[in-house]
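What follows is a single chain, given as C-alpha cells, in the form predicted alone.
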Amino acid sequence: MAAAVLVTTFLMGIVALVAVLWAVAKGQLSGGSNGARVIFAPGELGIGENPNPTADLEPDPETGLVQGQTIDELQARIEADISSRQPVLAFAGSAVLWLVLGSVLGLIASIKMHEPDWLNESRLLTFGRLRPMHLNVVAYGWLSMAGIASALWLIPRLLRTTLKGGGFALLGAVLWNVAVLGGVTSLGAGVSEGLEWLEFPWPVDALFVLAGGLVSLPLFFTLRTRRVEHLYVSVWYLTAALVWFPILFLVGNGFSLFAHGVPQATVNWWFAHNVLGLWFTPLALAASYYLIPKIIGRPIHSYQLSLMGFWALALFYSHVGIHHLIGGPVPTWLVTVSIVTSMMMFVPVVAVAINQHFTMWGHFRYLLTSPTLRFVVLGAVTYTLVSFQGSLHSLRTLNTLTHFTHYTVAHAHLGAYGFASMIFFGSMYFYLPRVVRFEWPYPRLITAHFWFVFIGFGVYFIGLSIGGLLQGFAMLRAESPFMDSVTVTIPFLVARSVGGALMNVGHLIFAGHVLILMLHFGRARTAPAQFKPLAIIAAELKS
C-alpha cells in the first residue's frame, strides 16, 4: 500500500512535470519583473488599491486617473468583482457559520482534557464526538470553504475578466455545505471511519471529491477567456490547488476503505498532511502574494522566487507526512524519505519568506492603517514560523521529546489557524466590500477581533506548547509513572481553554460584523475602515 500511494504521488508528480514543461513553452517562468507588475493597472504602481470600494473617486485633473487606473480599468475591475459576488458569497458566508459552530465545539473538546466530567450526560458530548467533529468543521466548512471563496474572488482579478461557470462555483457550494452537514452528523451520531482527518462514511467523501471538481471549473473556463498574456504565480497556486485536492481526497478516503494496519496509517498521515500542504497552504500563499503587493503598491521582491517557492513547494511536500509515524512499524527508508522531504521544505518556504518580507520592508507602516494586511502580514509571519518548526521537529531527536504529546497539537494549530485563518480573515476584510458593495460600517469590531484572537491564539499556543514539551520530557522519564506526563499539563490545558475562549469571543465579533455587513446595516460609509488613516500617522510622526 505505501508502495501504491508513492505511485500515485509519482503519476502526480509526471502531471506537475508537464505543466512545467507547458509553462516553459508559453513563457510562464520567465516573467521577470514585468511578470511581478502583471496585477498592476498601468500607474497604479506606489499608490496601492483605494481599500474603499464605494466611495465617489474624482479623477485627477492632469492624468485623468483614478487611483493610478482609467475609467475603464476600474470599472472592468468592479465588474470583476461583482462577477464573481454569489459563489464568493455563497462560500465565505457558509465558512463564517462552520467557523462559529467549530469554535464552538473545540473549546467544549478542551475544556473536557482537565474537566472531563464536564457535560457527560450525552454520547454526543463525549469527547471521542466532539474532538472528530470539530477538527472537521473547522477543515472542511471554514478553511476549506473560506479559501475557495478567497479563490473564487482571486480567479477574474488575476485574469482581468470576468467570472466564467459561477452557476458550477454555487452548485459546489450547496454540494459542500451538504458533504460538511453530513459528515459532521454522522460523526455525531458515532458513525466513524476512525482515522483522523479521514473519519467521514465514503457516501461523504464523495460528495467533497464530486462538490472539488465542480469547483475548478471555473478557473478553467475563465482562463479561456483571460486578458493577461501571463500568468501571475497566485495562479499557479490556485490552480495547483484546486486540482490537488480532488485527487488528495480520493486516493486518501479509496485507499483507506481497503487498507489495514501500517498501509492505513501511511495513507492516513500521507493524506492528512498534504490537506494542509497542498491544500490549505496554495490557497493562503496565493492570497498573500497578491493581496499584500497590491495594499502597498509595490510589486513582489522577486518574481523568479516566487516561482521558485512554488514548485518547489510541488516538489518537496507530498512525502513530508510520514514523518508522524518515527518509532513505528513502518519501513524506515520510507520514514527516511519523509524526513529528507521535511528537511528539502526550507527550499520553498525560505523562497516565500525572503519574497513576502523583503516586499514589506520599508512598508510596515500599512499595518497601522489596514486591517487586511495586518492579518495577512501575521499569516506570513506564522508561515515562515510553523514550516521550520515542521522541518525540525521532524528529525528523530526531537520527534522523540515531542511525539505523542500536546506540543504536536499547537503545531497544527499554529498552521491551519496562525497561518492559513489568519490570511483568509485578512482577505475576507478586503473582498467581501468589493462584492457586496458595502464598506465594513464599524472599524472597531476589526480591531475587536484582531485583538481577541492574537491574544486568544498567543495563550493557546505558548500554553499547550510548553505543556507539551514538559509532556514530553516527563514520557521519556522511566523511573516516573505516567500519570506524571498527564498532571504536568493540566495547568497548561487549562491555558489552552483560556485562549480558545477568547477567539471565540473574537470569531462572534467577525460573524456579527460579516452578516451586518451583508445585510447592507450600519450607517453606511464614504471612508475606508481602516485602523488609523495614514494622514493621522504622518501627522504623529512629524509632531
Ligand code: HEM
The other form holds:
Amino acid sequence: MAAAVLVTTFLMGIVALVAVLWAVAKGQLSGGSNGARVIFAPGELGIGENPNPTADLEPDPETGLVQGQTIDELQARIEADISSRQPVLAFAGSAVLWLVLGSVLGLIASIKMHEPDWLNESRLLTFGRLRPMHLNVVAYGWLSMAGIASALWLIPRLLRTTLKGGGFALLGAVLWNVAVLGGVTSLGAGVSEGLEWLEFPWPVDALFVLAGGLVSLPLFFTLRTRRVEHLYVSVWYLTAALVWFPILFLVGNGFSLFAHGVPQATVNWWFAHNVLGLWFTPLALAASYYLIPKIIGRPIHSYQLSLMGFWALALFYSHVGIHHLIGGPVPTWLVTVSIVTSMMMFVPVVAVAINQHFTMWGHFRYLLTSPTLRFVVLGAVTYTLVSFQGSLHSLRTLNTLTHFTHYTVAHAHLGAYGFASMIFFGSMYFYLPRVVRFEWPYPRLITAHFWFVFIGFGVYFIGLSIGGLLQGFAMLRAESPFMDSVTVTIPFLVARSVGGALMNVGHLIFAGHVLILMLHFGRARTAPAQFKPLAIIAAELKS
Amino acid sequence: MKPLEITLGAASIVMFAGAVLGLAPELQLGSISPPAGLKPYTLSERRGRATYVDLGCMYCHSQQPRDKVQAPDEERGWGRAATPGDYSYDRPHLLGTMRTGPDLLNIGVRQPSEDWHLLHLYQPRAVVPGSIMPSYPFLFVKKDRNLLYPGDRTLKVPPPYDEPGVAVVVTEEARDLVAYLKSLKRNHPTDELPPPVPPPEEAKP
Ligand code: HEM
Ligand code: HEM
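Please move on to the form predicted in complex with the named molecule, as the form predicted alone is already shown.
Everything in the complex follows now, all chains and molecules, and the chain you saw is the first one.
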C-alpha cells in the first residue's frame, strides 16, 4: 500500500514533467514570443504605468507623451478599473477592517504570553480562544479578502475588458463577511471544531464554500468575453486559486468531520498548508507578477519559466502538508512524500525568484519613489526567503530542533505577513486610487505605514526566530528542566509584543488613510503620491 | 493554455494530493482496531476533553511524543513514541504543533494527583514558579468561607495567591478537565512498529 502510493506519486511527477516538456515543445507555454507583453499597451514598454491614476490622460510634462500615446488603450484600462469598483471596494474595505481587528487580537495574545495573569477572568479573553480568533481573522478576513480584492481588480485588466458578473462577487463579499463574523463569534463563544486552521463550525464552512464559489464566477464570465489572445501568467494563478479555494474548503472540512485520529490530522495539514500554498500564495504571486513589470515598464525576465513555475507549484505545494507532522505518529511514507515535495518546491520558488528579481535588476531606484513597488518587491524578496527557510526546516534534522517552537511562528509570520500581507498592501496602494478615481492624499502616511510595519515586523521576526532556536536547543537538552525552555524565551516574547505594537500602529495609519481615500477627504492631488517627489528623483538622476 | 485546461489541471492535482494525504492514510489506518490496553473515554473525560478544546490548550501543548532516536521526549517523561492506535478514540485529534508547554499525551502517568492539577489550573505559578501558562480562575467559584454548601469541594491555595475569608470552590467543569488529563496515558505496550530511523532521501541536498 505504502509503496504503491509512493510509486504513484513519483510516476505522477514524471508524467507531469513529460507533459510540461511536451507543452514547451509545442509552444503551449510560450504564448507566442509576446506572452510577457500582453499586459502592456502598444508603445507602453519602457514607460511604466503612470503613478498618478487620476492624471492618466494628461501628457507627461517632460516628454509631452501620453503614456505610449494610445488614448484608446488607456480609456479601456480606466473602464476596466471602474467596472470592478464595487466588489473590489467591498472586499478591500472589509479586509482592512479585519486587519485592524486581527492584529489587535494578535497583540493581546502576544502580551498574554508573557503576562499570563492579565485579563484572566474571562473565557473570551483566554489565550486559547484569542489565538484561533487571531489566526482566523487574519487568514480568512484580512489575507483572503485582500487577495480576492486584488484578484477582482486584476481580472478585467488582464483580460482587457470590463468585469462581468461583479454582482455575484458583491454577494460573495456579503456572505464572506457574514461567515468571518459568524466564525469569530463562535470561536469567542468557545464553539470550535478544535482543528487548527479548520476551527470554524461547519455551517460557517458551508458559507465559505458558497461565497468562494460566487467569487469565482466573475472570472469565468469575464474570461468568455476576453479580448486577449494569450492568458498572462497572473490569470493562471488566479484561475487556479479561485478553483482551489472552494474545493479545499469543501474537502478539508467535509473529510475532517468524519475522520478521527491520525488520518484526521493528515487531512488537517493537507488543508492548512494548501490554504497557504494554493490560496494566499497564488493570489499574492498573481499581483506581483503583474505589478512589478507594470510599474517599471519591463516585461518579466523569462516568461516560459513563469508558466512552468506555475505547474510545479501546483504539483509540489499540494503534497507538502505532512511536513507539519514530522516526528509524529504518521506513516513514514507519508512524511517522506511531504519532505521530498518540500525540497522540490525549490523549483517553482527559484522560477519566481529569477523572474521577479531579475526583472527588478537595475531598476531599484523605483523603490525610492513608488510605494506599491516598495511593498511588493519587499514581499517578493520575502517569498524567496520564507520558502528557502521552509524547505530547510522541512528536513528532519532541522525540524527536530525547530518544530514545536516559536521559530515556526516566526516563519509563519514571515510568510503570512512579510510576503503575502506586504504584497497585498502594495497592490492596494496601486488599485484603490484607480478604482475610486482619487489619488492618495497624504503620501507621508504611506511612508509612516511602511516604516512602522517594516521595523515592527523586523523586531517581531528576528526576536522570535532567536527565541525559538534557543527554546529548541533547551528542549533537546534532556538534562535541563523543561522550564529552561520557557524562561529563555521570555525576553523574545516581550520583543514580539513590542514589534507587534508597532505593526498595529502602522495598520491604524493605513486604515485611516484608506478611509480618507474612500471618502475623498483631503485635497485632490494632481501629482502622484510618491515617497519622494519625481522631480527630485529626476534631478538626482541627471546629476 | 485555455482556461478549461488550467481549471481541470489545477482541480485534479489538488484532488490527487487530497487522495494521497487524506484518503490513503484513512484507508491504511482508519480501520485499525484500538489497542487492548486503551480504554474509551468516560463521559466525564469526554466533557473534559471538550473543555480542553474550548480553552485552546492544544495551542501550547502537543500530544505526540517523538521517538527517542529523534529527540529526548521519552527521557523527559513524556512517554514512548506515539502510534496511530493511540488515537483510536480521538475526535477531534489534538496532536498540536506547539510546545510552549510540555507534551501531554502521558500527563496522566506522570502526574496522577487531582489536587495538583486543580491548583495548577487555578494558578500555575502557585506550583511552578515562572510558568507562563494562563490561570483559569473561571473554572472555579469564589465564595465566602462561611457560606459554603456541605458538598462543596474547596481548593487549598497557598500564599500569595489566597485571599482571606474566600474559599475557592472547584466546579464540575474543572473536575471533568482534570479527569481527562488523568486519562491521558499511552503506556500500554504497542505492537505497531516505531517509526524507523530517518529515511535516506534527506541526505541529498
Ligand atoms: C517552499 C515553501 C515552504 C515550505 C517548504 C514551508 C515549510 C513549512 C514547514 C515545514 C512548516 C511547519 C513547521 C513546524 O511545525 O515544524 C511551516 C509552517 C508554516 N508556514 Fe511554511 N513553508 C513554505 C512557505 C511558506 C509560505 C509562502 C507561507 C505563507 C504564505 C508559509 C506559512 C507558514 C505558516 C503560516 C506556518 C505555520 C502553520 C501552523 O503551524 O499553523 N510558509 N512551513
Ligand atoms: C496581519 C498580519 C498577521 C498575520 C497574517 C498573522 C498570521 C498568523 C498566523 C498564520 C499564526 C499561526 C502561527 C502558527 O501556528 O505557527 C499567527 C499566530 C500568532 N500571531 Fe499573528 N499574524 C499577523 C499579525 C500579528 C500581530 C500584529 C501580532 C502581535 C504581536 C501577532 C501575534 C501572534 C501571536 C501571539 C500568535 C500565536 C503564536 C503561538 O501560538 O505561539 N500576529 N499569526
